[in-house]
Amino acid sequence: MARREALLDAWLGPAALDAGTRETGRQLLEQLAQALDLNHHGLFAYSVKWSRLISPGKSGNSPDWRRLCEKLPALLADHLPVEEAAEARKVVEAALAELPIEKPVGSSGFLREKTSLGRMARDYLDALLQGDRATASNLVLREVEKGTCVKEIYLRVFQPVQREVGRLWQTNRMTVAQEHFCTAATQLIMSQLYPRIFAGKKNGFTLVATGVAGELHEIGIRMVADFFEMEGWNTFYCGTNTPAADVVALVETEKAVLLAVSMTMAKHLTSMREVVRLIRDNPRTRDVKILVGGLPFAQSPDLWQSCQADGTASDAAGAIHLAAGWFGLNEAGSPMEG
């Protein structure tokens, strides 16, 4: 840890006396030991280009991240032993490789208003930013009321506008009490469409979802979860920040045939880790399937291979994809006959 305080303090300079960008700084060095780790060079890539689009802080700063990282292997060769930093060099070379040569303008965002219910989930996120709480969840309720799936609320308004309210605090157009306020009304909206969610036939599959220990993030698994409910799963979801040995504990104990683990930053990929471990390493629970997903698995696209789980997938459809798969169920999440 001291070694890598001092590399930080090497890399940044006077531009460390800036908070945010220390931080940053600071994450960007722990997913590049992420990469090494796991010999995914993509993590890192990603990370430089997201920390190039974050906007100055409230001190004016801005990093040219894109200078810094070419200065990095240089310090590298005097902070690590010959072998590792020649390999980071590697890592380090072909983030710079991917990253344009002017920093860019800025994302163009994940709502698309000429999809379906695109209008409706911009006008349910200009809801939550105006702090109308009740707005937001009248769009929804009468949407569904007039026939529309719960799945198609999830995919086509909650899903884009979570994941914009993402975009939006990463690039400092939102602050963390906002991006919370949004995240929490998101949930109590979801909690009001239960009676739904819940009253389908079930299928006598038995899933298990949960986030790793030290992840905060809960929406996107809990997403997950009740879209196998509505499938007709009897699903057990756990929230987030789970120790590893009580998610085995729940597995075996209602005999789940799917475990569902979620992640959002690299950082957790231990934890992650871990989780499949105890799984595998349990006699009652090793033929049980791993599903995980987060915004790692989305950057290098084969990692979830070298946590040793079954599959990935980018949302809740797509697990429902493979969950139809593994376990030969139509689209109706019924067992095919035959």
The other form holds:
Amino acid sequence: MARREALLDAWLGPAALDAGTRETGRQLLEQLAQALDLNHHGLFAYSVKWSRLISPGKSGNSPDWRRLCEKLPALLADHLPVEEAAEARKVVEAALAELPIEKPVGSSGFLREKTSLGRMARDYLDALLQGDRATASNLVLREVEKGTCVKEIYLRVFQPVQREVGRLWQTNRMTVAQEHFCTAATQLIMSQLYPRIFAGKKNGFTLVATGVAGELHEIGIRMVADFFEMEGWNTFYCGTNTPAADVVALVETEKAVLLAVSMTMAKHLTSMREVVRLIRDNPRTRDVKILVGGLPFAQSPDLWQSCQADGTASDAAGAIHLAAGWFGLNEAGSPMEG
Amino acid sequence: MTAPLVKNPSGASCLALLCNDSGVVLEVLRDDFHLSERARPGALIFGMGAPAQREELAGFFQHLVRNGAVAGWRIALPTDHGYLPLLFGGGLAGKVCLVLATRAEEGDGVRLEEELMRINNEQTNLLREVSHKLAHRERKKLDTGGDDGLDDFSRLNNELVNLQRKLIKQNADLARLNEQKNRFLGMAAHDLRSPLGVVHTFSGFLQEEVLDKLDAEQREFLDIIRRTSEFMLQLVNDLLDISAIEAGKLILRRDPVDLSRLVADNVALNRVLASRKNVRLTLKSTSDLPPVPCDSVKIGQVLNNLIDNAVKFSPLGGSVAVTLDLDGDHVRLVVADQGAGIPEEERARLFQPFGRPGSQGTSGERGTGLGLAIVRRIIEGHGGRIGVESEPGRGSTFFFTLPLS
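Okay, that was the form predicted on its own. Show me the form predicted together with its partner chain next.
Up next: the whole complex, starting with the chain shown before.
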């Protein structure tokens, strides 16, 4: 730890004194360590890209992380054992080769206010930011009463709002308490729509969804499960505390044809591989399709293959599309004729 | 102006600051040199110096963080009255640094260390408290793992939402199963009704036409066939009714009905049954009842069920009183018997399907267990209310109301 802090000082120079910049630097070194462990330079390249986008400096003078990364290879030799330094150099240089020189234009947020649902999403988030759960809930329920389908609310309100919440937190414009509140409130409001989700017709296909290793962020994978339910699938969501063996047992007893596993942090890759291994080792579940998702898979596009999964998707719509292809379903979730 | 947080027992002027380990000033504890423009919370401690002194301040601070304590650094700071030579020292507690400076001419390294010790002794508790609060505040923002308490709440919330998802899903599955059950029940009962009707009708023919050619035992067999098939037909009809009602298919054809007449007809019909048990069936009806909007067939079914039940559970020679009256903007019908009464624990489930298993009339009559469940749904379908008052040993009084408009 002390070694990493010393490396941070040497790497960032005076910029290390800005708390936000220092924290971003710390996270990047953490991602570098994970990329080394997993042998995936893509994880690190993605993190640098993201850091360039979110502009963490509170003073407004955010450093260009690509330029800072150019300094890293020379410093690594002074702070790491020889072999480790050589490997880390390779990861950093591979990431640099991927990153454009020009600093990207900052993200303007995930809420699009041109449509009525986009404006509603903005009002919804504003209400949550003021701690006004009742207004947020009423906005959603009124929209559903008007006839807007739940799927649209998921796609155009919950999903962009959650992404925006993540962005605001990352860019220090929201406290961790606000972030927890917004997520908890959205989960509760979603659950008010559950009676509508589960009342639909079924297509005979079963999905089991789970998150690995007690991860805190499970709203994403639950949304994926809800989407499958809305498409006519029978879905079982296990949460993130179910042991891998129990997940496999559920897949077997419910005769699920698809298992969706989410992982939000690359350090849980071992748990992810354990679930996949147990599915593949069981003769009654070995042909079950495995769909993986979560930030590390978005960061490193070929990571899913090294997990022996069948595919990855970055959101619920992508997951539905992939499953439709695997099981010959049309867009409405019904089996295609012929 | 608030009192300075740091007491200075020697009375010498000093500057006392709390910083985090990155050099950001967290709190100004004492500022006798009026450096507040430069040494304010949120600013970097290095900013107190002119460009020439910033490197010296950075060196001092780095030394402090690395070694945990430092004293005797002589650095001149710009003030409104020119450069002021100060002696800097400080200590590190957790992630919070206490930085102290006194006039260089007022002391030397030893004096500053003494000062530091004195202040430290007096302020240890304060520093601990402040550090704790600050560390907590800092962690909220910086610790990527998030605050423990919030994480626990979020985990709990996740589990509750998951549980809710599971419950709502199971509820939807049960509703779907119930619908399937009703559909199956409807089909099965419908298919049973025709052959049962044949058995019942033909056994009736036999009773009428060849009874004198049969011996006593054969006549009893025929009687059993007739009575059993009649009961089964009633059961099938009730099953069809309840499954249709539960599937939301209770169709009511509401017309203005002369309820007095409907009740009188029903009482007359049931008098035949009552006379077999020597039960007296009386009717008291108001004469000025306006037409009641209701489904005459379904309300006839309700009346028949309630009166038939009252006779069934009445002792031989007892009496059943039927009363029809106005009750505000409702009409109220009451059927009171002198039977054994219904215990409280059974009353609660009385209007549920099969809510009173194994009950038999005073002459061994059997019920299908569905009659009162059907009756309740019909009355509630009309916007009325049904209920019972009963005490074991003192008979039962069933009543229902129907709205007049």
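Since the structure is predicted, the reported quantities are computational estimates derived from the model, not experimental observations. If you superpose the two forms and keep the largest set of C-alpha atoms that fall within 1.5 Å, you have the rigid core. Positions refer to the first chain, counted from 1.
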query: C-alpha of Met190 moved at least 2 Å between these two forms on rigid core; finding: no
query: Rigid-core frame, C-alpha of Met230, shift of 2 angstroms or more between these two forms; finding: no
query: Core-superposed comparison between these two forms, Gly204 Cα displacement 2 Å or beyond; finding: no
